[in-house]
Structure formats: C-alpha cells, structure tokens
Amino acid sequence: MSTASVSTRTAPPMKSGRLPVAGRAETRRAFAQLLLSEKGRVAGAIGLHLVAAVAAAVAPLLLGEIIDGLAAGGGVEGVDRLAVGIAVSCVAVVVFTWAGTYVAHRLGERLSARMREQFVDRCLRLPMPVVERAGSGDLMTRSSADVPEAGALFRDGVPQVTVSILKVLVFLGAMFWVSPLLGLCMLVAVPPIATGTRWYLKRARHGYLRERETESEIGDTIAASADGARTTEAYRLEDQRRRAGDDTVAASWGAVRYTLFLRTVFFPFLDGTYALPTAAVLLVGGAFYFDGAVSLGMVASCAVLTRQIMFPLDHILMWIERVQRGAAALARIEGVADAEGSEDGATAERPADGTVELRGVRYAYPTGGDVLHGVSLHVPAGERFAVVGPSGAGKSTLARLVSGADVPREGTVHIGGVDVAALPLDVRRGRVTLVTQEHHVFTATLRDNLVLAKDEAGDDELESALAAVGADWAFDLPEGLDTRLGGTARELDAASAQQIALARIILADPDVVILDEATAMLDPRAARDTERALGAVLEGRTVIAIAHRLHTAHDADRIAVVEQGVVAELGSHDELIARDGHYADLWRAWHGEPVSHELAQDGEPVSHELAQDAEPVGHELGEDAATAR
C-alpha cells in the first residue's frame, strides 16, 4: 500500500441514527469526573512515582561528580562514596516504581470498574425508540469493544502517560540545574515533536471515531444476516446479503487504512527528532567546554539526562494512538448519556390511580407517515380493556405509546391525571408495565430472573407469582429457585419465558398492565388458562389487551376496534356483537361463519389471522361465549 494513494483521504461522516458521540469537552470532563472520584489514590501513585522519578535522576548527577572529581584528581573514597549513592538511587527507583505500579494499576482497575457501571446503567435507562434506531449492533459494539478500550485508557495509558510526564519533567530540571545553557539544548527537539503531534492530533480523533463507526456497523449487518437467515434462504437473498457484508467491510478497511496512514507518517517522523538533544548537548557542551563555561561532568551529566527524558518522551509519543483510540471509546460511551436524555424537565406529580386518557393522539414513524390519526380514549381505572384490528392498524403503536416508550407527534397520553412522557423512567417502570411476545431470560438463576421485578420477594411470593402463570414446570426443576438458566446452563422455549415474563408482571404490581401479544407463545389452550390466571390476579388493576385472539377481547370489559390508525368502534363484547360492524365480523370469522362483503375486501387477511389464531379452541370458546350471552 503506498501512502500516496491515501494521503488525501479523510474519515467520511457519521451515520444519522446511530447513538450520540460526545464532543471533546464533554469527553474531558467524564475523564476529570472518573480521575477526581479517586483523587486519594491518583495523588498516591503520582507521589511514589515522583520520588521514583527524582531518584532516577540522582545517578546521572552523581555520574558528573565522579567524572569532575576524576579530572580534578580526586581520590578512590570519593568516587566509592558516590558510587555508593548511585546503587542506592538505583535500588529506590525499583521500589518505588513498582510500588507506584501497583498503586496505579489498582487505580486504573478501580476507575474502569466505576466506568463500566455507568455504562450499564445508561444503557437499562435508554429509551426503547433511541435503542430501536440505532441498531443493535451500535450498543453491542459499544459495550463489546469501546469499553474495554476505554478500560485499557484507564488501567494501562493513565498510569504510563503520567509516569512518563512525571519523569521528563523531574530530568528536564535536573538538567537546568546542572546547566541552564545544556539544559536549553532540549528546545531543539520541541518544533518537529509539535508540528508532528499536531498533524496527528488534528486528523486522529475523527479518523478512530470513523472506525468505531465501522465496527458497528460490521456488528449490525451480521446481526441482521443471522436473525434473517430463513428468510435470506427463501427467498434466495444470498448475494444480496453477502453484498452488505463485503460493503461494510470494506468501509471497515477504509477507516483502518486512515488511521494506519496517520500512524505511518507520524512514528517514522518522531523516531528522528530523538537523536537532536544529544546531539545539541555534545556540540554546545563541546564549544563551551574548552571556554571553561562547563565542565566535562556537566556535559557528561546532561548528555545521560537527554537519553533518559528521551525515554519517556518516546512512551508518551507512542502512547499518543492508544490514548487516542481509548478517547475515541470514552466519546462512544459517554455519548450514551446523551442519548439516555436528561429528566431535568420531570414532572414531580405522580398519577393518582390507573385510569388511561389519550386525547387528539397522532404517531409517525421516523420512514413514513402518521400510524394514528388523532385517536382518544378514556379507560377507567381498573377496567380490562382489549384493542383488536387487522395487521399494521396500530394496536401495538397504541401500546407503546401509553408505555411511554414512545412519544406522541401530537396529543397527549395521561395515567392517572399525568402526562406519562414527563414522568422519570423509574417512576414510569413502576406504574406502568409492558409485555411483549418477545422475552429474554438472563444467565442466572429462575430467583434472579424473577426478583428483577421486586427485590425484596421471598420465595413464597416468587412461588405464587409462578403458580399464578401456570408455570407448573418450575416447581420440577432440581434446584428450584436457584436452578440457572439460559446459556450452557438450562434453555427455556419460548412459552416458558414468556410465563417468567408474565409472572414478572405479577411481583411489579404496576398500575397499569399492557399486554401485547403477551400469551401469543403459548398454545390456545394454555393461553386461555394463564389469561384467567392474570385476570384473577390483576384485579383492580387497569390491564390494556392488545388482542390477536378474539376470547380475549370476549373476557374484556370494552373493546376498542382499531382500523387504519382510528379508532372504529367501541362497546363491550355483546354491545359490538349487537351492532353488528366490524368486530361482529371478525367474530364470525373466526367461528367459521360467512362475513359481509366489506370485511371479505377490507378485512379478510384479520379475520384469516383471527380464524388460524383461534381455531383449535373454537369449541370451548363457543361454549364460553354462548354462557356469556
């Protein structure tokens, strides 16, 4: 590769929609904020390697001495007697090295812990819209490998950089105070070290946030390629896939090439500048000399001290690219604060019971147009209300949007008397519930999956909380509660996680409940029995249904039929049954039964949904819904 061809090349633009970077400021005060926590530590390690610093610069002064007492004629006991000091500076840089070492790596290892919590924290508290955008593969990259590069900042580039500035520092003294004029020498290396470092500096930071970039998006095409391998094999997708991952890779080559150029260019351009301080000192110390200005241990003396802060310059030179790349990992993390929001404008009012209002609703997604058009909706606090309609009418927007996982375009959306967007997330988790088909089981144990929800459960309450879910097959498992689960360790269906996320729901004990295809993993049959199970137990508890199986929407107090983001119809089960619309369509449908022309147009693909849904519990649910009437 010739430098030629990528000498003029700069890190193109960040994507939009990827989760915030932050700035160089808000990078440097997160730094000074970790620093600062520790700030007993930090003042530590600086200490013991300051005295290794300034005991390392005694071997070389007492080097001039011994040559000086030489050309004056001294004697054998002069020279043993510093040579004596010499040994014992040498013995103290050890010690205290490594004892500022071990301070240090503590320090960093403390300081990456700390980051590694706030990262984690940040990440529970994101809003599901700002996670949705972004990617997968952004969060995971970020947690994956800007983490643990940021850690390295901490726990190796914090230390090294700060002994290696401490040393230049104690040496560049000890050499103005042997002989300002030698010392002066050391300017010499100072114009080539700026105009280099500042070539570098300027293009660096850009150049590693761009392959940051890449990486997740290498991280995000992969994800996509195997959560879609079935369908990439049906419909024969597989070039078209291969095709994105070539693509992502080679951007993923081009930003490496540009940061490796930078690299290229910058540490074959330091490594000729080292030599220049040495040689300043020989030259004027050699002038000087025969002038009597100095003497031949002050050139002795200097000429050591150049090479021994030439060391140290050249570790923070090379430590220039991994801080850059650890800075580049910190503006990554830290820019997940800025995606999580600030709850500086929260309201302090808390709702006053469960009841639901959405007035003058509207919601689009960032790729198209409006989802709900001005919808309203009063449920009562405590009411079982189910929401059913054909495929994309809006019905699980609706639930997100009452969530407060996402926000209206226009209107509002109030629990108890509140604006359920202005409300602190924790405040929000604990009065409101959402669950979802989809359910994930961490690696731990059932115990721990459960008291997510409630900290303080004993195993009677995470035994009922089973029970009450039908989830007969925990109470079999070999160690019970503490039985793990997930990864290498016991697999779940996915029937059997959503009882855990169901039973989840129970030790919450949340205001309002909002189940979105929340039994949709369970055949019909345990379905029916595990919402009835919910129903006794939720009682008094305002429970939003979103329902793709009509018994559901028969056991509800009201129903509310959703068509092309609008609120069609809304009555009780026998109230729509009587006016015979829409829902008394779908009603028939799904018994089989012939429907009217302008569902067969407009609403066929529901009812076909509808019909498959409940098919095999058509008999019990006819027997239950003739008793109903």
Given for the second form:
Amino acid sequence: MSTASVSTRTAPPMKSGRLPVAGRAETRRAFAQLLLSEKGRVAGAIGLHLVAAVAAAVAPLLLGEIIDGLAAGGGVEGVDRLAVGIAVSCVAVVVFTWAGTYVAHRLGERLSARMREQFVDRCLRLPMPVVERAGSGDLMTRSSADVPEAGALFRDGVPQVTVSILKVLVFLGAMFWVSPLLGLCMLVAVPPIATGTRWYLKRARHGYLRERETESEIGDTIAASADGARTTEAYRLEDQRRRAGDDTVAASWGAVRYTLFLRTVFFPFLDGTYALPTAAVLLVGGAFYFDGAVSLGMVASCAVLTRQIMFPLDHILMWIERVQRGAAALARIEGVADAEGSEDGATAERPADGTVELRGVRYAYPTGGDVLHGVSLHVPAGERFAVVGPSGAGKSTLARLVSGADVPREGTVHIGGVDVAALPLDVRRGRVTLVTQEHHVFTATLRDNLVLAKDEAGDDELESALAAVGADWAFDLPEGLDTRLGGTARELDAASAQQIALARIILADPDVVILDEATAMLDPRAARDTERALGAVLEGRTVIAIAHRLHTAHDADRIAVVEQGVVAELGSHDELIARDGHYADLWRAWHGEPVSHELAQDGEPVSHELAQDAEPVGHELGEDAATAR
Ligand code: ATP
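To test you: the structure above is the form predicted on its own. What is the structure of the form predicted together with ligand ATP?
Let's see the whole complex now, leading with the same chain.
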C-alpha cells in the first residue's frame, strides 16, 4: 500500500478477525433501500406483470363460461365469442409478460450494478487492520461469490418472486370471485406448505451462511499456501498444508451436505402437497354440484386455477432457497459496511499543522500483549525525525499509529492538535501519508498510477515528481506517461514500484509523511539520493522515517531509538553519538567497529541484526561517515 488510505474508524470486534455479517433487520433495510432507489421501474414492472396475471386468470374463467353455456344448451356463436376472448387473453399474457420481464430484468441489472458499486466503495474504505485481520480469503469470497449471488437475487430472484406472488394473488382472487366455497379449497394446502416452509427457513439461513463461511476458509487456506509456498518448501510443511486444506474442504463438504439435506426433504414434500387443492376442488365441487350450489363451469374454472396457481407457487418456494442464499450473500456484503464503521464520531476539527504528539501510547495486537509500553514523543511540524531500533522493537507499529491506521489501546496520537484516528477518512488521507515497502502498481498507465495521489496533476507536475525520486527509467518509456504498467503490460521491479509510491507522496503533498522502510528496495546509494531529494521536496513537511539504514538517521534532525516498545534514547545524531549509548553502538556496528551494548532483543549481537540491511562498510558508508564527521 503506498499511501495511508485507511479509515478513521475503529472496526467493531469480530470473531476471529472475520468481517462481520449484517443482521436480518439490517439486510432487509439494505434490500428495501435498493428497491426504493428504483421506485419507478419497480412500479412499472409490477404494473405490467399485474396486467399479465389478470389476463392469465381470464382464460379459465371464460372456459367455465363455455362449459356452463354448453350445459345450458347454448349455441356455437357463444362458444366462438368466448374462445376469441381466451385467444385475446393469451396474447395479452404473452405481450405483458414480455414487457414486464424486460422492465424487471433491466431493473434487476440496475440494482445488481448499484449493489456492486456500493460494495467496491465500501471495500476501498475498509480500515487496513480490518482487512489484515479478516484475511484476503474472506474478502475475496465476498466479492467473487457473494456479490454474484446477491446480484442474481436482484436480477432474477426479485422479479420472479414478485411476479409469482402477483400471479398467486390474482389466481386466488379469481377463484374466490368464481366461488368462495371452491376458493376455500386452496386452504388445504396451507398447513403442510406453511409447516414445511417454516422447517426449511428455520435452518436455511444458518446453513447457507455456514456454506459461504467455509468457502471463505478454503479461499484463505489456498491463499496462505500459495503465499507461503517457499516457506512450505523450505520447512517441508507440505503435509501440514495439505492437512489444513483437507480440513477446510471437509468442513465445506459438511456445510454443503447439510443444505443438500434441507433441499432433499423440502422440495419432494412440497410436490406432494400440490395435488391437494385440485383434489379438494373436485371433491367439494362434485358434492355441491348435485346440490346446485356450484355449476360445472365453476368447478372446471377453479380446478384449472388450482393447477395454474401451483406453477407460481412452486416458483416462489423454489426461489425461497435462492432467496435464502441471496439474502445470506447480501448479509455478508452488508457486513462490510459494519466493518467500515461509522464516521458519526469523526471530529470537525482540522490539524493546525504537521506537529505529531504521542502521549503514553500503549498498543497490543489482538494475538498478544503490549508491544508499545507508554511511548511519548513530540515531533514539531517540519522536523525530519528518524526512528531506529532492533527488529520487533515496535517501529512499524508506531508508524501505523501515527498514520491513524490503528488506534492505541491507551494514550493518544495527535496531529496538529487533533486525534488522528478521529479525523474523517478523506481529511486524514490528505494530511497524513504512510509509505511502506509494499507497493502496488495498478494495471494502468504510468499517469493513472500517479494521479491516484492528485487527480488534477498536469504532466509537468507528474514528471517533476518522478525526477525528484530518481525514477529516470520513466523518461525512457516508449509512450511516456501513457505507457501501460503492471500485469502483462510492463512488469516493474520492486525498486521502480517504490519510486512510483514515493512520487505519489510528492503529488499528495501531505503535512506528515511516514516512511516505513520506504526506500528498502532501492540500492543503498539510490536510497540515500532519493531520501535527500525527497527531503528537499518535502521541506517544511514533518517526515518520520523508520530507518533501517543509519544514513537516514544521520540525515534526520532528531532520532528516537526504540527498544522493546519504549523510547530508549532521543536526540540528534551528534547528541546520541556523544551520549555513547545504544545509538552510538548501532552507529559503530554500522561501521563494523566493536559495540559496547547489546541491543537486540533476541540475544543476537546488534551487528547481526543490522547485517540484513547494512551496506558493506567502507563503500558507501565510508563516504557517509566521512561526510558525517
Ligand atoms: P521490524 O524492524 O522487523 O519491522 P519493528 O520494530 O517494526 O520490526 P513491529 O513490526 O512494530 O516491529 O512489531 C513489534 C512487535 O509486534 C513484534 O513483536 C511483532 O512480532 C509484533 N507484531 C507486529 N505485527 C503484528 C501483527 N499483525 N500481529 C501480531 N503481532 C504483531
């Protein structure tokens, strides 16, 4: 991530870090809001299908009239007239069903598109720690499986269920209009259908949510195995990874089997109940026909209507399963909004300047104890401040807290006098930037990759930002700023990607820049040149650099040595060297001289710790040292 694109909001607690799932009421509200956003089209689709349903109910009624007419000794003309009526109603059914389906599908596509846009928007606003805790599998399953499932709910489910409900109501109305007595025969199907549906619905939501959850777990396991392929190979963890994969697949299979069991009980049961109303109409109709309470035509009309009702009813009940799945998917999509939190408590105050003030900051990751133990720091606006210390001391954690990506468990982090975590996301993005060594180059042109930081930047501005970070290669690209980067287009090496991230900072021009190993991918000389060039461009900005190369610390106005979650030393390079403490040891180790203190937490000598990043003494460092003295 190249910039501090993180939310100001504190994420709600989540079980095992998973993204939350919205409750029923919240899902219903989201569903209703989406429908209301397309009121006109919803009304149009309902209107057209209503006309189609009424037209479909006309045919059985006219059929009854024909039978009664013939039974009463009527002539052929009457039959012809009614037959024409049936033909007209059939044409009307086709025309209005076509028009209604067209409108409904357009409506469904629009709703589905709106939901997707909302989801992407929310994902982009998710706080960084929330995404890290949730794992990429959960978010990937929500976007690749839940979004299409919920999309199908809007595209197909909503129109089909609505149309089917309309048809059931119209056909029922027609039955009661013909004969309330025969209409009541439909009631025989109600108790078994209601009982079966209740049984199914009670179990389906949980079942489908579990199914989705286990799919996410499979995604997580696969992603972890792919990411850690080298580690797996190095430590011979193949069996362990295979077992982890088998366990998640077994859990998923169990969840799928459960929903399969629900379907194999529910749907055959329903099929059995459909014959009941027709049988009841024929039995009751037969009994009352001899009493003269109903005519033959009425019985025939109602018998046909009971069959007609069964198609939409079957549709509704079949869709219950898809609607359940769609609703479960929608609940998971809506859950992302909960993870995003609320900006309700965001402060209206704005930072006065780039002063960074930490007071008594304590922080613990969910999996362990405190890694920062009451850190207090005052970094005046415009200062170049370096943080050094052994691996695992808490430097990156400090960087995240200053950027507002995380909030301290105790204590405060203020920027320009305002709690950084309480700033609205957009404001904070504009004022504080965190650059780590992980960068993403989007599959897009170089220009697109840069203007992410500043929409309105012109070519001159983009080019001077690239020049400032030493990205000379950018000027040799065949199509200049219009050259496509990333993916198969033009893969950039890590150092070039880092330069793009640094150029973005210059364009974003925030008050506070936090560089967490932001030049680690560059070679030592390029790193120092880039840092100096950045320093010149960012003159007046507060720059907090987590330094693994001591030249960064040497160039800074002040340095904090962080050890085991506390600030062990604080001062300028010269002051700390004169103090002859841990920084002086680091500095000597950097130059290959013997050290007098042990800095590393893990018991390893400092010189080993530094060896990861140290340039060979006598090369660049020799020059630096000469300059320093
Ligand atoms: P390095 O120089 O190696 O990056 P650091 O000084 O930046 O180290 P941090 O990354 O801030 O140290 O880590 C401080 C402590 O917090 C370490 O003990 C580390 O193991 C732990 N830690 C860091 N990130 C997490 C995390 N996401 N979950 C749990 N513990 C973490």
